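Presented below, as structure tokens, is a lone chain in the form predicted on its own.
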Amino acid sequence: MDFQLSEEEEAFRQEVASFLDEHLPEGQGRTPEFQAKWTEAIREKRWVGFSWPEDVGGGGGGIMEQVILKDEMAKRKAPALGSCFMGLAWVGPSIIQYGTEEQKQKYIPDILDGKYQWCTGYSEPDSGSDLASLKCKCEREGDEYVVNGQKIWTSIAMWSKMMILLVRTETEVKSKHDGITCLLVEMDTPGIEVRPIKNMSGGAMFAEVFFDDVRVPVENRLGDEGQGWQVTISALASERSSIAEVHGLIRKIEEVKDLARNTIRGGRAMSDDPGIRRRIAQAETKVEAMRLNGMRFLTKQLKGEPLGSETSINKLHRADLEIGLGELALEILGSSSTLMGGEEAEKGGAWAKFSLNWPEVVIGGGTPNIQRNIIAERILGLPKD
């Protein structure tokens, strides 16, 4: 694939790199007033929802032009395309596809606009790699559902106004991929009690959802009843070739490189140790294979064909790198890497945090061992584990 862009892909790149020009100057302070310039402008240009269609808000912009958006967003360190990541990342592209007009009415303008945040009531304590094994328990009484059971690693659920929920509805089915339904919750519904996890830093982005006899209208159902399993396929489908957090991982690299530069440990800069070296050098080296696989799943994309598994070795690259980073961030620092604040903390104890912070990544999506399965049997052709 030739990835020289055409004129009218040049010139969309040079209109995003305008407008960063114009809409976020150097040393622009992210204040809330910036924000709300910021989200007023985008949303003008159509940018949230940028790959929507367009009679439902979005911009119905092309692949190649969505890489070049995300791309220039990222180069340039700009604020998100959207303030509610999950409605965007999924939950609006299922309400798109299998949802009632009312439902792309009521909930597809909020999304874009970023009014609440949205989570994802999926995993559970015995169904996390396994999600078709689900448990939650759903039975309908008339014009409600009624939802019993637990859902454990939900992220942001303390502050989302909205989950997009799967149920079991029927029990007696001949695949666990059937009997799923997927609803459409609102998080203030007598009977839901949220119960923050903290993580090993110290905070809370994940949580356990306890349903006790937790009503639901069954017009909030997405989709046909025990189609749920489908509508998840779906939406988690719909994760592009992530490109654009390539540059992310090469600023964090950056990062350490600068740290290593600036730490002298027995009378020398860390960024002279072969060691170091060796594992920076390393780590971009996997920063690299991780944009050139995306490039790889793009050129599927562009080319109409079906999408294989290529984002399993991005994420599990990406799992690696988060953990690897933190760890080598720490050994640089020596003897004051576990301080978490203080003056002799350095950045105020970032990169102790950082070090402890990659479950929110690692695990999310997939863990690790979930990734090399999926590598292993879908592109590999390896017996099923």
Given for the second form:
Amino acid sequence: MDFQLSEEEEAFRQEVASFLDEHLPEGQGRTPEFQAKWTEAIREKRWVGFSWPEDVGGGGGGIMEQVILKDEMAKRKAPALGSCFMGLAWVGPSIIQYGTEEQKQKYIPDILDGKYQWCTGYSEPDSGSDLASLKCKCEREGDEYVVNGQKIWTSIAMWSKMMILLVRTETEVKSKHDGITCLLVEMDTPGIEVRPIKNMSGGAMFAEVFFDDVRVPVENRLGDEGQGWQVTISALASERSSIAEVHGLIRKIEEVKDLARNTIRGGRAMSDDPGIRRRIAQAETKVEAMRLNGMRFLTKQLKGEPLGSETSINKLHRADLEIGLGELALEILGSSSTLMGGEEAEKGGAWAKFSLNWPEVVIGGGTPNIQRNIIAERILGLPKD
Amino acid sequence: MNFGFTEEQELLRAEVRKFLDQNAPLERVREIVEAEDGPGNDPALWARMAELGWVGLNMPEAHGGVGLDLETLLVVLEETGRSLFPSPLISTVLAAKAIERFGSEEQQARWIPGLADGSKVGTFAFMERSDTLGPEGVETLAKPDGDELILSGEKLFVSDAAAADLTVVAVRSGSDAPSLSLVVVEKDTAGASAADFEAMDLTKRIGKLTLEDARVGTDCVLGEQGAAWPSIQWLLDLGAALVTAEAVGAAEAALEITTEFAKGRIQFDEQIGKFQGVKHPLADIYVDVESFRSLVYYAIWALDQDADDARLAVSRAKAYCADAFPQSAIMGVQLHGGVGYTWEYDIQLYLKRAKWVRPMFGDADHHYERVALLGDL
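Pass me the form predicted together with the partner chain as well; I've looked at the form predicted on its own already.
Everything in the complex follows now, all chains and molecules, and the chain you saw is the first one.
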């Protein structure tokens, strides 16, 4: 075992650190002018799409370099690298792997420049955890596909210009994973209706999307007809070892600690309460376990072995922490934890809202029980149910 | 960056596993530990392990050891844990490490060769009636008398107390709390007597060392008299890390046994492992075992490096394990149904090991409180 960086890695870390020190001066407000300068600087540095091949405009960064970059950025609470979130996370990688030359030229530069948002049309009302059972109908008519059906839980659909959409082009199939096709759809195509869904914290981040005879040119198909499942899976596999998420959780725990120190109830700081101390220590230990699990996965990747289902371990920990830290904060707060706003509410009800927003992370991308199925079946070898 | 083992370490793991599978399958382990008036271990197997260099693996080469790091020892401990192999390995390593790290060259030459070649068993005795890991809990007195110390007191919950040929004992040298010393007490010392308790986990011997005006020379004191508290803390940390390392192997084996059971047991015309009510707890156990595995691997590495965060790393690992291992073993018994309650099925052996691990060198309360303190809370 060796947790030290190699000489080249250390040199890269220093390069990153000095770039960030220069472009993220201490106390710098996140004004629009700052954001514009930052965006230009990171594009020029090729940090947007850092892991993508250089010939499509990416940075060609290796796995270890990605980790170092994310690590240094998280330490300084740097703004995200690029603004087209889903485009950078999985639409871009799918297009790079399965797209035609024309598709790459048309979409990749815009994703890197953050010209507009992409949304993801995967889930349907009857196809959530069982995604491959999706039914959204799609028939070919000449040079067009005609789509009829519905998607749901589509994050930021109302603010997106494009959607990566999974449809069923064939219904008589041996396996439900066959007959699925992936389309790249312009959201202003006639026949698309977006209805935002209000979530339990009162906000609306996701929507229902309805398709009524929506015509999509065949050239907007990503991959072959019927290849949609592979396109999706390979994009999700580009997911990394979750080391970056750890920094967000560490910051959250620091905030909970501050809250415990500053909350006085019955004449005593909540940070002196043995039960609260133990639970904070437990959360911190769990995050450290996540960080180290991530390092073990990373070691595998560095040896060229593919990452398997073990990433579900950290997804379960993360779900536990996203829910648990919110609950812990509310317990520290006591009676005022019930308030969503106003001057009696701590930080305008920020903790109350936090405690209602975990489903965004915990449900999206596979519920905890789905992660448990994955571990039980793919790692422990238990029979499928 | 490499969070993995070397090829040599993996080869060692395979070799230890083969040795234990051949020589100490669980039927044999049961014979060894259930034998009336037996020593609780197999002296012949212990001697062979010493010959293979596994007992002295981490001890200095100059004194008959192999001179490898704790990380390599960790590989052996994971395997002895899997097999619930009954032996005084951890105790002996702790005694040797105390002598190596805090003793003089002369003291090392006097005691380590015997420990490394397996002819002598060592152990470390800290705990007393107070049942606390703080320095104030040590009341066993060391009264100076010329070039001797007169020891009186009672050390409890000492691993391999009766088997130990030499015990590294934490004793009190002054009235202020941290004024402690480390003294080596040999078995035949007049006034020193040891006896094992009736323990739940038969694969782990645990007992007491009674000191009634036992006289030892000042040449048996490791390091400076009255200034041993930092050394003792380090030994307690090492103990917690080694116990957790062994627990990783044991917990992994308990998970495997239960998983296999769930695949073979048919109810409602199905393998019970098909039911999510069985599958999900097993997945949760897997998550826990992999997580305290990561934590203890890092803790051992940090101890090897004398890293600043070694203490924090040890506490995180032991705390997580002390909670999760007993819980997972209880679930293992539960998932076995009625047969899990029997003496015949092996899962109960792992439950007992988990219950042994829980308080050893600090339970979850103790270590989580340390995590809180070290995290400025």
